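Single chain ahead, written as structure tokens, the form predicted on its own.
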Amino acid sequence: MARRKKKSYIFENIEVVDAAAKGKSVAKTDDGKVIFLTNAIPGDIVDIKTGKKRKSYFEGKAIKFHKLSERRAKPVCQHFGVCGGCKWQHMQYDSQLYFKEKEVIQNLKRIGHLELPEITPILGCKKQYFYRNKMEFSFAKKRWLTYEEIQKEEEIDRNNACGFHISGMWDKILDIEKCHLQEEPSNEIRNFVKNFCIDNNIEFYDPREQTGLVRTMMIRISSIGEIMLVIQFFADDIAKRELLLKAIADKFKNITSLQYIINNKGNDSIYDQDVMLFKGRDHIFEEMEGLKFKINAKSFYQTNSDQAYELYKITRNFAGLKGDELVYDLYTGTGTIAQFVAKNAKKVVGVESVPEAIADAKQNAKNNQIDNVDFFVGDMAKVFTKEFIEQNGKPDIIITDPPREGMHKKVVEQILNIAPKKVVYVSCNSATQARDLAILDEKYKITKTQAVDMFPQTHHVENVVLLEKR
């Protein structure tokens, strides 16, 4: 039964029945209208207050819980519910895996209208916390206040935050005391830097006024224990910059790479900025199955090192290489997959649009003494042409791992024109993957599919599909 309250509705005693995209959950009204919720999980019975009303659905929030789901877990993080980084901490891990796999299957069937083979069960992650090798934190002159803090009568110090952006708000930062996503000394480093800046009057950045000094902090910790710290400053205050960096170097002698950036433009992106070395190397190393990968401040590398190894093993297994194949690795990034499968192939050709990534790929291949890989840089839709195929050979197998938006339509069409024996499609977005697979369905059938959980406590999931010619 619903009752009208101003411009919103209240729905009472509604069961949450499913999980949806972007970490939301689904409930349904008595007349079948869908309500997307941000703070409940399947199995909860709740009262709901709606916010936005769309043509075919509502967006709302649970305001009272009559019964808690058996799928619930106790969140371990003190920031859960305010920080948007781990939206599924309140859900048991086996249920997280269930709904991730379900979403992948639904997308392949509903969006792609694809016929699926027997599903290989989703591969869960052994480490459900402290699994990320890279974290980025932002500084802000004013910190975000929680609802509970606002309700208190006493005066609250809201100066200085170092943490994460509030979802959808580019200028609001939640101050983080302890994050459960990256192993130590991540929290120790972040808290030291924050407190040192406060104690020594090193100003935090104000994104609206564009004033202040310390702007962002990136911490990378590789699987072999090497640590990179990059501090981004808004202005070039040499005395304060040197003071902070020297204090960090003295405190954390195990930091492999300590670097900084002076960025006085409007956004935090570092890809058009010079990265300056303060101490140590300008890179760290990752290792996988005897291969070493050089990682610099701008390098892309899968952010869950242990699970990336599992993902790549599945990819290689799906490819079923016998040693005499020419393999194309599209969207190769720093060439990790290309080098990982190279020992099982005759030759691997990697293509990527980011010049720095290709430079890393070439250097890594040289360091790993892999001589049967070639890397090319350029926009995939423009490089991956008939002429490119003529110059480099027709591939027997294509491995593709595109960004979230999926493959460009021209790339999909070119795959159909080339018609390799197999295509292994790795995706971090099963919706765009399903869209592309629907086009490839003209010549290919799915013979294997397996989801891989790279990001526990979140709704994100990778999926690997093997296509073979009909």
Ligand code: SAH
The other form holds:
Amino acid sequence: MARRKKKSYIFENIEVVDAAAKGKSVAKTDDGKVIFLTNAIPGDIVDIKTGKKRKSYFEGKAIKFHKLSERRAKPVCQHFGVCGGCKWQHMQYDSQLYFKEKEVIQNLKRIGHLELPEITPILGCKKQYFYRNKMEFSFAKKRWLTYEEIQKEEEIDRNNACGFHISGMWDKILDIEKCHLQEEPSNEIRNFVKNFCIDNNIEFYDPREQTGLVRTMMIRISSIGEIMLVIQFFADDIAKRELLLKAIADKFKNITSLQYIINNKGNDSIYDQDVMLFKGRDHIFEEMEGLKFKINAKSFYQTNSDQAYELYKITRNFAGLKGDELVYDLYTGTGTIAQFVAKNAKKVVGVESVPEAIADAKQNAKNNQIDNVDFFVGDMAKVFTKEFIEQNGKPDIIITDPPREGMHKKVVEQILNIAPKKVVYVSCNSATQARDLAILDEKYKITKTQAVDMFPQTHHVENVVLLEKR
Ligand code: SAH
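Moving on from the form predicted on its own, kindly provide the form predicted in complex with ligand SAH as a structure.
Let's see the whole complex now, leading with the same chain.
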């Protein structure tokens, strides 16, 4: 039943029936209209308040829960519900996996209209918390207050937050006491830095006023226990900076790389900034199957190291290399997949648009004594041309791992032109993957497809597809 209020509707006693993209869930009105919900999970029975109807659907929130779903789990994190990070903590892990796999298959079928082979079940992650090797926290002079805090009568401290952006608000930071995404000493380091700054009058950044000192902090902890900490300052206050960095170095003797940045730009992206070394090395190492990868402050590396290993093994398996193949690794990043498959191939050619990543890739390959890889920098649509293939050889197998937007149409068409025996398509967005596969369908059939969960407690899912020539 729908009751209409000013510009909103109330629907009562509705069952939430499915999960939807971006971590939302789906309910249906009595007359079959879809309602997307932000705060309920499949199986809940709820009253819903929505905004006005969009073209063919509503967006709303559950305002009363009549029955809670059997798929529910108790969120472990005290920040759940306010922090935008791990939105699926209230769903049991096997249900998270069920809905992730379902989304991938639905996208391949509905967007790509693709014929699918037998589906290999999604690969879950052994570690369901503390699985990230990299975290970025922001400082803000004013703290985001939760609804409960505002309701309380007592005086509360509104100053100084170190944590995550409130979703969609560039200047609002939620203070984090304990985050469940990265192993210790991650929380210990963040809380120490925050408290030391408060106790020593080292001002937190104010994004609106463009004042203050400490701005962001990035912590990387590799699977072999090396730690990198990069503190970003807004202004160049030598005395306070030295005071803080020295205190950190004294307290955390096991930090491998302690670095800083002075960034007085409007935005806090570090990619165009100089990174200065305070103590230790300017990089840490990550290790995978005997390969070592050097990672500096700006390097890209898959954020879930253990599951990246699983993802790469599936990729290598799908490629089914015998040793005499020329392989292209498109969107190679720091050349990790290229190096991972190199010993099973005659040669691997990696292409990537970020010059620093390619510099790392070359350096890493050299350190790993891999000499059958070649790396090239440039925008894929411009580099991956007929001339490029004439120069580097026609690949027997293409591995491609594009960003969320998927591949440029020209790149997809070029793959069709070359028509290698096999294509292994690794994707972090099955919707754009499905779009690209629909074009490749002209010459290829999907012979394997396997989803991989790299990010438990979130709705994100990776999918690997093997294409073989028809
Ligand atoms: N395969 C790598 C990285 C995958 S992430 C790994 O597993 O670590 C996708 C990569 O595509 C990123 O490194 C990004 O810099 C790169 N990229 C994004 N757009 C690109 C483009 N237009 N041309 C070439 N590379 C691009």
